[in-house]
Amino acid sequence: MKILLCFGTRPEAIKMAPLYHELKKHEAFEVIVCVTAQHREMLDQVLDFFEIIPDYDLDVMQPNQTLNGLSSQILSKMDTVLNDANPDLVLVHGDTTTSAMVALATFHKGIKVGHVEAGLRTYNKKAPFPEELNRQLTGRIADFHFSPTLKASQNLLSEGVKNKAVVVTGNTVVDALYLTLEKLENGFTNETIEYLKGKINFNNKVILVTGHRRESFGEGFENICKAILELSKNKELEIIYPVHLNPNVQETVYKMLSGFENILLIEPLDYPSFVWLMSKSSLIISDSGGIQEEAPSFNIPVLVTREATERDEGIKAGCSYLVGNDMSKIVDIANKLLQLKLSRETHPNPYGDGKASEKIVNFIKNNL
């Protein structure tokens, strides 16, 4: 059976990679992989790690590129893939773009499609934008639904899609976050690791910061920097940033946030190094869905800066804070967060027990 998997950015590649491993665990399955390079270096860097070589590079990152051109790219440059390859099966990755646009092509050419994290939702279309309706046609396209939680799957079934077609897995990003955590502890380590040793006062408290959607940008990331100043203010923090490279972020966060001590604002980190880092905080302010899916496997508190979650899980289960970016509820949240004595003991993640990607896989073997 011949399988082709399919992604474009950072988040994508870290989850498809356990699965791409455990597929080639079997003879049964010829596995390709295509990427869209919608991100490119940071794809690189975890293609790198997880030592994947691509088949196809459709290579689309354009500076500045339009969300409709995009698509238009990957829509075009997928019919050479679908008819070069001519796949059984082709497997996507959530909520981006490419995950939408191969699952388009790949419906177009009458090939099944799998949704690897299908399900989530938060009904609302301009939160996570324009992340929402891309989960949401791509799973009106998929023959399968790999679905990481009960809550993902009950929303599919809602939905009218049937049960036979959906199977919970948990998340294949805890898989890749056990992976990782036994190359570290093996003694993997690289210049970033090393720098942020020596960079990086760890007797004190760490809070990470990330933050790269497109909602935000403007008033939103202003009030999160100012959020990040009133923290700075205590002296026993340390809080560390890894800038995107969107110029949308960039130009706020170093205008607002550069000069001071006790804030470090960094290039955007390769995989291993942000899972040390992450391992090593005691806070993370963080827009992102994969953050929000980790950060439990460490029992660390995660202050969500969006408006909606479509992995309110984590909220539910006390892992999570969702705060927007209103400033005085990150501070506030924060601060009473960071005045606990917070337990490193690691409870139940409630996205996933790292054994996601077999469980795909033993779905295909004995379905398909």
Contents of the next structure:
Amino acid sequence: MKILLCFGTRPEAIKMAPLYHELKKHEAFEVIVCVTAQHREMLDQVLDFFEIIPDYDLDVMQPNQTLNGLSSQILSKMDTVLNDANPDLVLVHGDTTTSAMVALATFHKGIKVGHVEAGLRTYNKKAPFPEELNRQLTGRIADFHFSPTLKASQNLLSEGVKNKAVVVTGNTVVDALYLTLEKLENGFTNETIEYLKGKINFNNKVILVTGHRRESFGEGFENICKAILELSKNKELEIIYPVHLNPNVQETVYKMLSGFENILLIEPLDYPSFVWLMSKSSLIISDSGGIQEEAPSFNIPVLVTREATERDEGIKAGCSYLVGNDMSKIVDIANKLLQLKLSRETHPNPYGDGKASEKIVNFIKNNL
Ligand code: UD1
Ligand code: UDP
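Right, the form predicted alone is done; let's see the coordinates for the form predicted together with uridine-5'-diphosphate.
Up next: the whole complex, starting with the chain shown before.
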């Protein structure tokens, strides 16, 4: 059976990497990879670390690309890939423009689609934008749905998806995290980790920050930056911010946060360096989906700078806190959480046990 994995951004690559390696263990599968390269540098960092060489690279990224421009490029370029590869099954991931457009292109060719990380919902078209619609669209198209949590699978069932097409697997991000932690525990290091070791004073508490959501561009990002500035007045804190390459993020963050002694603005980190830094942090402030899922494995609380999250499990388990873009809320809750130490017993990771890829592969073996 020929299986084509198709992805394009950093988080999709991280979450598809363990599945790629799990599928490759089985002789029954011919595994091929197509990257749209909706992201370029941030995708390549992940391909490099997880040793994935794509069979097809659509190389679509443009500076400050528009959603429609990106979508149309992916749709038209996928025709050639699907004609040439002629797969039995295409696996897409999550809720990006790549996921939705590849799923649509695959459906147009009459080929089956499997959706990894299926069923996440806010049921609010504007938050996250455009991801909520991307995943709903992908969910309508998909023939098989690999849900990370019971809640996600229930969303799909309530939308009329057949029970036998849905399986709860856990999130493959936990598989990726465990693979990476194992390497780090076995002595993996690189130039970036060594640089950070020399640069950060770990006697202080570290706050790690990321952000990239389109619905927060402008005022939302400015408020988050103001909150970071306020927190940075405490000189016993070190704030580390790997800034997403989206120009809408770069502009605001570099303008508002450059030149402060205890705020370190850096390029996006390669995955092992980011995982290593998470493990050394006391608090994370982020709008990232993936980070909400990873942080519980380190017992590090996440302030989620979004109005809505599809990842309620972490909120309910007390691992993450939805704070929106309200400056005083961010500062107040951050200060409270910096005093708190979560324990692994009371807060197990609600997103997976590191065996999601194995469960997805078993389902494919038994059902296709
Ligand atoms: C995209 C996804 C979002 C996902 C996020 C993960 C969509 C609509 N958005 O958002 O769901 O959560 O990735 O990070 O699918 N850029 C570079 N180099 C890179 C990556 C991005 O220069 O390696 C710059 C380019 O100018 C690019 C811009 O960032 O045009 C925006 O990239 P895009 O993928 O459209 O949006 P993201 O904000 O990255
Ligand atoms: N990440 C990374 N380097 C960074 C920031 C994040 O490798 O500088 C990883 C992080 O560990 C997580 C993923 O990228 O696995 C999250 O990506 P992002 O926040 O861009 O997208 P989202 O998860 O929100 O779709």
